[in-house]
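This document starts with one chain, in the form predicted on its own, laid out as structure tokens.
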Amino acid sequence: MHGSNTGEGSEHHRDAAGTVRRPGRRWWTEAVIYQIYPRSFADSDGDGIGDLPGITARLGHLTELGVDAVWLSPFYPSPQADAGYDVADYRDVDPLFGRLADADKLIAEARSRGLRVIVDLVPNHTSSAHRWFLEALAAGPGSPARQRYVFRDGKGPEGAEPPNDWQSVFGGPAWTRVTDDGHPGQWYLHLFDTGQPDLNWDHPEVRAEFLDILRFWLDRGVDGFRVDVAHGLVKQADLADWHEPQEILSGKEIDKPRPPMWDQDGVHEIYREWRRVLDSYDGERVLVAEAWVEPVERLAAYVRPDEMHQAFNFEYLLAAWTAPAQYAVITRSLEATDAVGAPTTWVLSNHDVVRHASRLGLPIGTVRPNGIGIGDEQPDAALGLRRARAATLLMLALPGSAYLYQGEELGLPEHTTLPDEARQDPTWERSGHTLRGRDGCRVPIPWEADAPSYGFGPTDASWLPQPPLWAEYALDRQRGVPGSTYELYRTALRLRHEHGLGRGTLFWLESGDEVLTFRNGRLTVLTNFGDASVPVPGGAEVLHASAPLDEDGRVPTDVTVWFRS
């Protein structure tokens, strides 16, 4: 039996059956937040990349569904070095997605329809194209302007040396040779893109100008934040070298050394700094943790009561589809937030991975692919859409909060045969063409099977080209027909609203090899993982399945089924 923790702070008691309950229910406890990539949701104007008036218009889509808020990918004004992920302005909208008008707009249309607004912000780097940073190249070195990042003297004769060994997450070295009065100088620190220079969040101007960010975009009436790469802000002073390959991933061993620039300690008081700026405004501002954190346990420190409000749990979207695996990562993760008082965070796409109607189109136990392009293994597109249905059915179950990545209700797959010569990620030209990236999982999605770009914009003209089988996936395909992905995910989240899922507490029922079974107030799930169809309980009410059950009511392999007994 296991209780989940729903609530939040330390005020909590336990009733006689052990189960935690706190009062003061907070709405993002149990939100289901739906993740919009901007320039691949909705083109108004026809220029082939999504903006924001074409989130406003298809917001209806979002209400339909039934989520509680929206998450925005950045629409910052940016040179688009990593699509947006390379600020050169913080409280400005880049003209490719819109004005400042249009985030208004956008923000009190989302609010008039119930909807909360998170966005984006990124502070572990800005673009090379923020004037920090062309101060600093210009004021030279030594100089306080170059104290804002991470610059430093190379290694070896004349200082042609990178000053450590670090790699970048796209591939190469994570360091860059300036030029100073006309010669080679400086190195900067980018752990991304040469285009992405580290702050240095050691100086206190970095700190005082991202509080001031915090307020600006408070002030204009957004829910909170999600902040990306949390978990690397802040690097170990001495740079030391890293001999192992650079992942994103702090690392899996509690008690091993972790990289110098993941998951320093020093990063949980620049969040518990922000906290109290979000805990200064009305209305339950959020603050979401994209930390790369493993294991669990180091993750929990983010959501610790007077730091963040949410972290994504990696570990569960890497777990591989076997009820051993999943039955594990899930007890750590509700373990683990359990200790420090916050809820859960379940995720299975977003806009960094392959979706996972793809990944799990694969064979179990494939390492994680960071993107899937022609000549790679491809996946079986119908056992990944089965597999993935099954997947979001067992998440949506579970207590805590939800996220959905933009096309998953639609049971969109990875774009696994998008041209190599139309790839626009980063990691494609700095690995050496040996890592496709994550275009595939970004590409505008459909929602008119007949009309031009799929409804996506009021023209043929798409940012990454889509392939032809995306007309079987189209909204409008889709909406009212029983059965289909998009019903599926609306059922499920009408259910899970109305049985309280997300507040509710988890009581494990089997954990074998090829079953689980858990309780969630009301309602039993089940997912079968085995390759042999299993029973329903006698008398049970089956209220949803992720497909349909056997003529005798048998619930078949890779199949999630909501019942009440």
Contents of the next structure:
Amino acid sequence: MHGSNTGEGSEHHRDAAGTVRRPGRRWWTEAVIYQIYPRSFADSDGDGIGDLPGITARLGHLTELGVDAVWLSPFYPSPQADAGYDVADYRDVDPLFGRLADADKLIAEARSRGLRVIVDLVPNHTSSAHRWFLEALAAGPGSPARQRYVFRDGKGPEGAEPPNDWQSVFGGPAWTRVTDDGHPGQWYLHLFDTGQPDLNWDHPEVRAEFLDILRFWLDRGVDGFRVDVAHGLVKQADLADWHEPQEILSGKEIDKPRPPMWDQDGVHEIYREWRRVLDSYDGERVLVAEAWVEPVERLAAYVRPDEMHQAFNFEYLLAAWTAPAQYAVITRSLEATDAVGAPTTWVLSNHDVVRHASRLGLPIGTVRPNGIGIGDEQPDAALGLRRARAATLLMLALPGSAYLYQGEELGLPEHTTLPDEARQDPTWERSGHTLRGRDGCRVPIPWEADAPSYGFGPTDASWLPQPPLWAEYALDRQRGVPGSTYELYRTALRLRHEHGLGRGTLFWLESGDEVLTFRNGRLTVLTNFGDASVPVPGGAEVLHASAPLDEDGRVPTDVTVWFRS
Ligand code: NOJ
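Next, give the form predicted in complex with 1-deoxynojirimycin, keeping in mind that what was shown is the form predicted on its own.
All chains and molecules follow, beginning with the one already shown.
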């Protein structure tokens, strides 16, 4: 038996701000949280880049879909070297996306619709255009301004070699040399792009600054923060060489040394301090860790009772589409989070990975590709969508909290034939054109099949080209259409809510090589991974299915069914 019982009672009421409050139940333990990638959600002014007023105007979509909260990827002032994950000012809105007043309006409007709002916080690095970094460049070696970042002298003759052998996540060295007094000078660390210098989290001013940033947004009414690169803030003090390629997921084998740049024990004290700040506010504000840490037992340390509330479950996202792999990751995830009293989270897609409607159309066992382009092996689109729908119904029946990524409710695939010259992810350049990167999952989403930019904005402009097949996925082609992916999600979210699946408890009934069956409350969930169709028990009342059942009521391959027996 696994899962968390997180509270009693089914009564609920709306508070003054209109947010649904359920007494005795912590909203985030069972919430379905919808990720909005602001550049690509809805464009109100026709410049081809989505914006905050665009989001506000489309909030009705989210309430109709039936989610509980939104998480907004960064919208802060930024040179956009990494699509806004390079923040130049943590307390404002980039003119691309609107103004601070637009953020306030979005938060207020969301709350009046009963939606919670989580914003992105990027503490591992600033933008190289941040005031602090400009000061550090100007102030020179040994200055207090440089102490806020990770500046070091180079190695070798005239310091011409980087201080260590670390690689950037986007490819190439993790160090860049600056010019001091007109000559080649010190090097600074950037685990990501050169435009994203890593902060020095040993510095008290860095710590104080982020406490203040938390308060800035909490005071504006946000319900929490998704914490970017939560496992990266603290580096091993000696910055020792690593001798290994950069892998964002590491530490898989427990006895293997942990990379010196990830998942250092020192990060936890930072989150304890943040937790105390959040707890001083009313209304159950939350911290969500983006931590590419394995195994799940190590990830669970981030969600101990006095640290963060949730952590993304990337091991689940990465698990192969087979019954044993899914059984293992679900079981281990529930056990690991139960052990620390936290809810488990589930996620299949986000703005950093190939969309699951395409990922699951690749041969089982394919290592997660870093983007797919023309000339690469193309996913089987029909198979991918079929499996994605089955995977989603399986996920939404699990106890805990689930994350959805904009467009997945439309069954949207990855754009797998994006011309390379249109690519904007720094990964493409920094990897020397060996990794296509993440643009394919970031293409602006289609709302109306026959409108310019498929209804993304009032003009044809779109910061990444949308493929013609977007028309068939547009919301207006699916809304009210039985069997569409959109209606599949809506029904699933309604039933999930009615049956309290998020706060339920999972009992495995069958966990063989081909079929998984579990019970959550009065609902039974069966996924058929095998080649042959399988029966549902006689007398079962089928409530929902990811695809039509056979004529004789059997469950075909790659289908999930929810039933009551
Ligand atoms: C994780 C974010 O999700 C990703 O988009 C970004 O590139 C890196 N962190 C660096 O901030």
